[in-house]
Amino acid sequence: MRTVITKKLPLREMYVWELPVRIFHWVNAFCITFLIITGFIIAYPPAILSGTGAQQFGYWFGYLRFTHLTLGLILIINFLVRFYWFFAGNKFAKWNNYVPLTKRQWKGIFETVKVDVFLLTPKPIYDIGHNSLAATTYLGVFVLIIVQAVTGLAMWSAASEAPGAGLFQDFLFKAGGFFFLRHLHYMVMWLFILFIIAHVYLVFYHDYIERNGIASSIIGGWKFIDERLAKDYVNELNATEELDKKKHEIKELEKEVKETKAKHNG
């Protein structure tokens, strides 16, 4: 019987994933289901595909359509929230967990890669947040939302006077027309099925080999952490939150100097 590592080690409760990140999560979800829900049904009518009118259906095509716009505004806010947060939120929040820039999280990535794809070795790859994979391949879907988010207004434009619908038309043409976007937006859209499959896959792969709560952990925030993990996490905060103190001290003592000297030359 194959032993299941993560049951020998001594794990710590940790608060991981705050309240605005879950919701970003789950809204992101519904809409993106929703979206390509009703992004299969506007790309094969029923009607042209039944041979029938139009107006045998009624008018429940341009509500589907105006719920698809409405979903992807609602995608788009979303987004943008999610971006103030790569800067307002805490650690395993912030930008620089999803873009690849230091040697420790390529070797993270080529670590996991060999867990998930290659299944060399049962061992998992133990992170607080986000292991360096996923978190990359979040970065990917970012750049996917914006290029579905500049597609799908530039389309939208093509039959809107709304205010700054000029600036998607001017895209629209210089891009190479309507139809070329329209395969683009249709193309990325299976990119996210592809996506969706493959992540709803490895949340479950990992919960299972790590026992770490990760599917849980998207609904009320908490992981268990390995404790040696835990630990370093602790210390490492511990050692900036001392550091700002010091500057900080520097900065008020530079500042009593600085009025001190003015006060004597004055």
Contents of the next structure:
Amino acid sequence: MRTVITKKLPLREMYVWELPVRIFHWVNAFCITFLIITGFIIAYPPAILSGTGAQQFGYWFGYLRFTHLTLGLILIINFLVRFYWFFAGNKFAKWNNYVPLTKRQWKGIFETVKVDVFLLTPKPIYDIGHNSLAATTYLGVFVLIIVQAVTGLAMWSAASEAPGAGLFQDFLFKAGGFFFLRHLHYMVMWLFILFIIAHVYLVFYHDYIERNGIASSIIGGWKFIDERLAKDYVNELNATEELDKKKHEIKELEKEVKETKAKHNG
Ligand code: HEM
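For comparison with the form predicted on its own, provide the form predicted in complex with ligand HEM.
First the chain shown before, then all remaining chains and molecules of the complex.
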């Protein structure tokens, strides 16, 4: 006789990723994928490799470079909006998730490395937002986006008379010249490729071991969180709200005392 096995813990549905985080994610994923494809063709132009004249191919290589530049500009604007959201977003989108400054974050990194890299245990990592290792990796991705933006704009400035290009031309010379920046830009592209392979694999691996709907969460925003963890979080939120209310009340009372004293003295 077949039996149905259910492994689910008591779970609570929680809205974790707000719309700006999800839009950032997919614009980012789209731009980076097509930047890699167009970047590869720019690095190894078929017209030159086949030994035929570029003119034979019409102006397609120009369109390709234009597409690469446009995607790069969209990536930069998208990142600037996300930068604002590091401060305006909810607890899981805030900047401090990505910078490992606390003991708890470092402990989380070691625990996740044991699961993800050494496969020592398929023990789930129960975090409501990003786990600490993922978040630290995203900090690396944000730095790589900045490096690609600066090196890309510096290379673009070499042949441009657009306003602002002069600024990047100075940088181009000071930072080691066109060839150095071109190599750096190319090597960072490979870091993005490695990141994407590891990232997509780990998202589905964690989806499987944690059974928390993490893969679909970046589309809809909702995750399924262990009831106990969700309760602790809600209690923490309520306690913070209560504390803020009390602080506000104390401030109002202090104001009243000051006014009464002023009246008395006057
Ligand atoms: C070019 C491809 C991709 C890139 C560059 C990329 C990059 C990123 C970055 C930078 C974040 C952090 C977002 C933030 O906190 O603002 C993130 C989170 C996330 N990504 Fe991707 N991503 C890619 C593809 C995918 C795909 C195909 C999936 C599959 C569902 C996926 C699922 C997720 C999930 C679930 C999270 C949040 C959960 C977590 O890891 O903590 N990503 N991704």
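Residue numbers count along the first chain shown, from 1. Throughout, rigid core stands for the largest set of C-alpha atoms superposing within 1.5 Å between the two forms. Keep in mind the model is a prediction, meaning the values are calculated, not measured.
In the core-superposed comparison between the two forms, residue 257 has its Cα shifted by at least 2 Å.
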